[in-house]
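Heads up, the chain below is alone and in the form predicted on its own; it's given as structure tokens.
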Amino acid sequence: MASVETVFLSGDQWLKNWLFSWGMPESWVFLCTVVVYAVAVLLFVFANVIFLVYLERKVAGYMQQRLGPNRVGPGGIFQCVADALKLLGKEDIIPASADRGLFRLASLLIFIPATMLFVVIPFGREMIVADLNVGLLYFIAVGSTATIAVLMGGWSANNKYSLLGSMRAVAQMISYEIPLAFSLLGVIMLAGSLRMSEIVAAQKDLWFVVLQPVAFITYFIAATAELNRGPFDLPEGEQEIIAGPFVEYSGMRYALFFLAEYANLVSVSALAVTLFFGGWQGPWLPSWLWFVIKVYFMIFLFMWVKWTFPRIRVDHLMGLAWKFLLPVSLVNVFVTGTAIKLFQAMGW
């Protein structure tokens, strides 16, 4: 089991030794390993995204008492391959009145923050690309830039429905970023750090979901809205605003927006595991395997909620963020700070 635990670390050390054997300076070795880390993260993201498209269909089918994909390959496992080939074969249509440069750029920019988030996620023991001392702040800051690509996609299409959809999406994402950020303050206060590895280490004896249940519930609701997933998928409410910011997109450009949604789903689930469920920590199994198991448990929760509750009205959506989640998260910060001071005064 020890060899399985360190298989990725051993590969990293072998790569460095091999590069040094060619007489490369340390700076070049560092640059090469960063590129390899980036490729590994991209492969991890794409592999998860492809599988999650299939998994979501199967979960949705189970929730609705139907089979889901079952024709292409065993159990419908190759349905995603068929869909990818179909999208690649579709014509890339750009509206005549659109801003062609921004229209093309938006579908690419949406994926950049989704992949950059994994830089500070600890995938296992000593398995992190960059263990920044402001890792959690980096995650929130980079994640918030996705609103630019969404607004760019809606505005550049020069379509009133796209623009309305993008404005609604940006308003929703910005509104829910605030309670989401405040829900994490309790975890930061308990861990005493913004470094992801130290937050995981602080949960050695007790997961923070036990000490911060209100923060976790607030984070879960806010993250669901931030991802534009049901029951908060108002930006693409087909009965009123068609496909929201993406209504003029076709083919692979259209697919990139939804692939980014699944990449963000993985990153948000990974952050929840890191902050509330002890990260990679667990008995017997390798640390990276524990991390994957916990992440997929969180992903299943997100899917469960999406296919259980109906879509809510937009005024209820915004009211939930500003009138309920934000005050609750602020009260949680106050209670957490008070409790910490009380326990310190009692000598605990």
Given for the second form:
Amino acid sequence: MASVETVFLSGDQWLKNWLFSWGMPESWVFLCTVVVYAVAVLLFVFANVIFLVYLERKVAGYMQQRLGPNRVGPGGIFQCVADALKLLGKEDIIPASADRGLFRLASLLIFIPATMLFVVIPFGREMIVADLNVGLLYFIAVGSTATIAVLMGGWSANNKYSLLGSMRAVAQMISYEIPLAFSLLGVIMLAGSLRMSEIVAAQKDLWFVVLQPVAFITYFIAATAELNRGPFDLPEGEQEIIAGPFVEYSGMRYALFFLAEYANLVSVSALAVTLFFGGWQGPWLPSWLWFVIKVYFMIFLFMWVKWTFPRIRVDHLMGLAWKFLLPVSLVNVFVTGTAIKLFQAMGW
Amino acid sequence: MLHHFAAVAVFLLAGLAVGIAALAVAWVVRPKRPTLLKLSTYECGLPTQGPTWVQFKSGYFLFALLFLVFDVETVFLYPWAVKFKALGLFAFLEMVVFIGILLLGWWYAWKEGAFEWK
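Next up, the form predicted together with the partner chain. The previous block was the form predicted on its own.
To see the whole picture, the full complex is given below, headed by that same chain.
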């Protein structure tokens, strides 16, 4: 079991030794390994995204008492391969009246924050690309920049639906950014660090979801809204504004937005696991396997919510963020602070 | 420390490379047959009415202002939360006052109807 646990770490060590044997300076070895990490993380993300698209449709199917995709391959498992190939062969239509430069740029920019978020995710014991000392802050900061690409894409298409959709997306994403950031304060106060590895280590005995249930629920709601997933999918609202910011996108450009959305679902679930469910820690199984299991549990929660609740109304959406989640998360910070000071005074 | 951010830069470029590679592959395989109708703006099949880039609802701007206020607050709260256990009771009370003032502002914004979506 020990070898399964360290299979990735020993691979990393082997790569470093191999590069050193070529007489490379240390900084070059570091750069080369990071490039390998980037490729590995991207492969992990792509594999998950392809599976998630299938899983989403299957979960949706079973929740609506139908089968979901079941024609292409056993149980419809090759459906996403067929979809990907179809998207690859689709014509790339850029509307004549669109701002061509921005329209193209937006589809390129959308995947950058989605990739960068995985830098600070601990995939397993000592399996983190860069354990930044500002890890959590970095995650929130980079995550919020995705808003720019969505606004850019929606505005440049010169289409009323996409403009409406992107405006809604921005309003929603900045409103839910606040409760999201506040809900994580309780975790930071308990862990005393923004470093992901230390936050995971602080949960060795007790997961933070037990100590911070309110923070977890706040985070979960705010994260659902940040992902623009149902019941907060107003920016995309298929029945009213077709697909929001992505109306005019077709083929591979649309696929990039779609990919980024699912990549963000993975990274947000991974953050929830890291902060509230003890990260990669768990008995018997290898740490990275525990991480994947927990992440898929979180993803299933997100899907469950999406296919259970109807879409929320826009005034309720804003009210929920500003009138409910914001004060609740602030009070949570206050209660956590008082409790920590009380325990410290009692000498625990 | 600095080499950690080199990793961040590598991932930034990797994210960009994914987009470029995907579009390049698609550019090779996809058909390119634009017609005037295909390139027209999609508005459910009808010809598009009026300009899109018009002055927009100010309600969005109001929420942007509120966001700015509270986002700056998070910048103050994060370092405080990191060092919370090491700080004394004074720092805690100080933050209670700080959050209190903000809650006062929050209550005022609510009273003035800034949170209503009209």
